[in-house]
Partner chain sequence: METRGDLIKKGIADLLELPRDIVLDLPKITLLGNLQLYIENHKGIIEYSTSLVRVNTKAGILVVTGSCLTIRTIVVEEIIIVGSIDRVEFLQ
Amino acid sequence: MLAVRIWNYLKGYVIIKVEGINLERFINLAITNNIYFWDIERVNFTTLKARVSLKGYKHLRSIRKRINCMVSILEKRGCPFLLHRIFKRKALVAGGITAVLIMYFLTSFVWVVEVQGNERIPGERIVRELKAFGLKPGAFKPFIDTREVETKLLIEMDQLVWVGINILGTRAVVDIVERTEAPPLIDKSVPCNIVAKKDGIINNIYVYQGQAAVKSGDTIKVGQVLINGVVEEPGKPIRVVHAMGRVEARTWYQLTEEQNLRLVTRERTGQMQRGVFIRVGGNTFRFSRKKCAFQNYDTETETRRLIEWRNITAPVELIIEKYYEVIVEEEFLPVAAAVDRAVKKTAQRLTGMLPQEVEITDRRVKYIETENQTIRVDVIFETLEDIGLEERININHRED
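Show me the one chain in the form predicted alone?
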């Protein structure tokens, strides 16, 4: 149905008013002669309004004479009439063509270079390297070989493992993946201590090599020595070894979550409508006849470029919006249920933050009611994890 309306708009149609006594016979004869109306509206007993194609309107003359009806045009719609009005204004046409050419010319250049995915490498440095390879604001898009630029950037910057360049309109989006730097490994022959990488209370300590500097139940701070690589035993010479072991400690994480006591659910009914738009530059034009009739709905948008050839694109897009009718229901959660929801959300967040071997052993929950029918929940999780971290011993410094 939508395709038919678009086709009629492109071909042109008229809104007519038919006045006469035998309106039903008039419509039947028109249909018999392959003349079709749509959006027929009965105004009164002797008058109706309808829409008909230009070709169909031309063939209505013979039927009008036979039935003795009067047919008049109320409105002319569609591309032929729009173009006719436009081309009557030559200065406007010339200005429009010039504007389109200028816009098309300007969209043939890259005006913005965006870098995404960098964490340790400054974006300014990447932009400088890209500029040296020809990718910069003002570069002519057909002259840019994105694959060549990607290869050169990977060769020049060994901190990168992957580069992807996509030219979207006048933007060049550069996605990069940085090389992951592995933590420095200390050779087993190099003396080292095992120190705490976070605060906690010692639960168990297993010493494979070295000398324990703490015991179960001790409270420790970040950087404190847990297993000493300098072994001192009575009656024996001091030994410096590569400390090895596992130190399990109780640690704590505090997370906060806000939960609304007013819970809104949206369920789709299965009914759907579409809206079709054409966007030219910064202007958007609606092609669908009616706006969405649903009171509550979800929207999904699909955008398609209408003019695209290689790396050259024109700022003309077809936008299709799908409106899904939904039933909105509200319920008010009891405070206990809201707290339980918030605790589950914080537990999911914490699980994503921690390594798999970390065990959550306990939790403490506090909450306060805030404004706007929400509660703020603070959850303190107690975990059991290995907090040991190898740290090299500076032998020269120790001898001094």
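Beyond the form predicted alone, can we have the form predicted together with its partner chain?
Since only the chain itself is given, any partners or molecules it might have are not part of what comes next.
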């Protein structure tokens, strides 16, 4: 019945008053002419109130002629009349259309320039540079060739390796990747020393050019000169050269790792359940019926915004949680195995830290048992690495 009522409302209907003597005949004639009537009400002996569809009302005219009765409209209801009334107010309609047009017009400009991915270069500087190429708040979108601006910015700022400009609605999002600077290489013609970049004990020193300042077995500190670029030989004038050589030293790295003796493993069984939630504002509502049935499970949460249009986001979020059933197993490690595990972990960490071409030659492991069934493992790794670093010689200083 509701569907019928909504349909009638959409199509529009009129409430009519029929006055006459033989109103039953009027009804019978109307229905045989396929005019749909409803909610017929007798007001008094000569008057009837009824609802009839717009189309039906037009057909009533022919019946009215045949039977001596008067039909008048009491009320008009439904969408067509409402629309008609709205469109009568021309200023309102014009205002609405103008508002939409203005909105559309304003969204064809860039209003915000956002810079992402910069670490050393200040964002304002990039914004300033972009302004020169025409990408600035207030710029007309169709006039901006993002590819061209990208290229120009790359040429202008050689600190950048990559630039990506995306115009999202009224926002221009500029993604940049900065160049990672290579350590400055000193030209071969410039005199320099080789100094230590780390503490250590010299293992081997090979001098290609210059004069060795240390010998193997010496303990050295950071910054200490290893190969001197100032060559002083008896009976010859002092020469200043570009020192070259390879200084291998033993260095140490200490790493600490804590290891729990109680080892808990969580293995997924492959069973999975989903829970769906809807977050409106700050409130979360469960959408799916069941709660998670697993005793032990891992949860993965995925959040989806239902509407994401330009830079407007709806305050409604769909949250899907996936529960993976897990089998939890507890295992007590013997101390030796735990130490072994911790050492392996530290070794992995170390290889991430060290530069390439570094050889791990030895390691010393110390461990203490702390409370809560944990052990703390200190590992000292001994490595063999090249610790030389070129350092320019300030000649003016030497001549003083």
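Positions refer to the first chain, counted from 1. These figures come from a predicted structure and were not determined experimentally. Rigid core here is just the name for the largest C-alpha set that superposes within 1.5 Å across the two forms.
Asker: After a rigid core superposition, would you say the CA of Asn372 moves by 2 angstroms or more between the two forms, or not?
Answerer: No, its C-alpha moves less than 2 Å.
Asker: My question is whether Leu29 is one of the residues whose C-alpha shifts by 2 Å or more between the two forms, given a fit on the rigid core.
Answerer: Yes, the C-alpha position differs by at least 2 Å between the two forms.
Asker: Would Asp39 count as moving between the two forms, using a Cα shift of 2 angstroms or more after superposing the core as the test?
Answerer: Asp39: C-alpha displaced by 2 Å or more between the two forms.
Asker: Having superposed the rigid core, state how many Å the Cα of Val115 shifts between the two forms.
Answerer: So the C-alpha of Val115 has moved 8.6 Å between the two forms.
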